[in-house]
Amino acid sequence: MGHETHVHIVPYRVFVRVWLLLLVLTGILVATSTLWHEALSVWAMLIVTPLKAGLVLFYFMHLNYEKPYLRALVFLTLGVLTLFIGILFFDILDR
């Protein structure tokens, strides 16, 4: 009836620039895990993971084609869900 198709061609090259690029950040987060000290490793993986699922989200997942307030409520999650996680490691380096 009133369904309208839209389909998003992307170019191989787009995805394995993406794939290398995560690759790199993932060597980050061993890297930043086995030299420093624990409590800024966890605050590499607060930065660089949120950062990594984004990519994943809007190439991987196609979110970059969606609607902007989509967009913006995956975004919103990720950095609450960040938050409450940073939160916690704080609490857990309190005690």
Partner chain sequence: MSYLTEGRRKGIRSWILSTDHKRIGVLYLVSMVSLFFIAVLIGVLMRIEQLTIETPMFEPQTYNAFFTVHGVIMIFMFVLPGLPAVFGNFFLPIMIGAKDVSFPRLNLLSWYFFIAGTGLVVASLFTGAGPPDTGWTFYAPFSLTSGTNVSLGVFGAFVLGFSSILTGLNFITTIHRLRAPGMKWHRMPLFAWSLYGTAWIQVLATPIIGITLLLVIAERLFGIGVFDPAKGGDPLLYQHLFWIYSHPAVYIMILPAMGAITEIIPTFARKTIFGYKAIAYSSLAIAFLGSLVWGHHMFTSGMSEKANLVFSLLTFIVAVPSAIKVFNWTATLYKGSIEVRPPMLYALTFVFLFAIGGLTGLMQGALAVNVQLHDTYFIVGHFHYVMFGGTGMGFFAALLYWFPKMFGKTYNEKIAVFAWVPIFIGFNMLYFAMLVLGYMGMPRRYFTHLPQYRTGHIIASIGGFILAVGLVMFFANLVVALKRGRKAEQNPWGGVTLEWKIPTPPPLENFSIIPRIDDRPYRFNPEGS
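Think of the rigid core as the biggest set of C-alphas that the two forms share within 1.5 Å after superposition. All values reported here derive from a predicted model rather than from experimental measurement. Numbering follows the first chain given and starts at 1. What changes on going to the form predicted together with the partner chain:
Relative to the superposed core, L20 shifts its CA atom by less than 2 Å between these two forms.
For comparison with the form predicted on its own, produce the structure of the form predicted together with the partner chain.
For this one, just the chain is written down, with no partner chains and no other molecules.
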């Protein structure tokens, strides 16, 4: 069989570090929602949540070790979804 044997062995410590970072980011989110003004928690959510999702995609789902074009395709998909939602605001903000 001529299939590719292109496997990345990621050390456990990488996963542990990413997991700890995710916990810290979650802690930040919880803190901003309870400690400060509620508007801040929305901004924290908008900034921190994509960061967390990115960490999961890149390390736990191995996107970091894929070819650039596959990475591009994932972000193209997310970009289109963001664009759809963004255009909706031309209506919703001014109605």
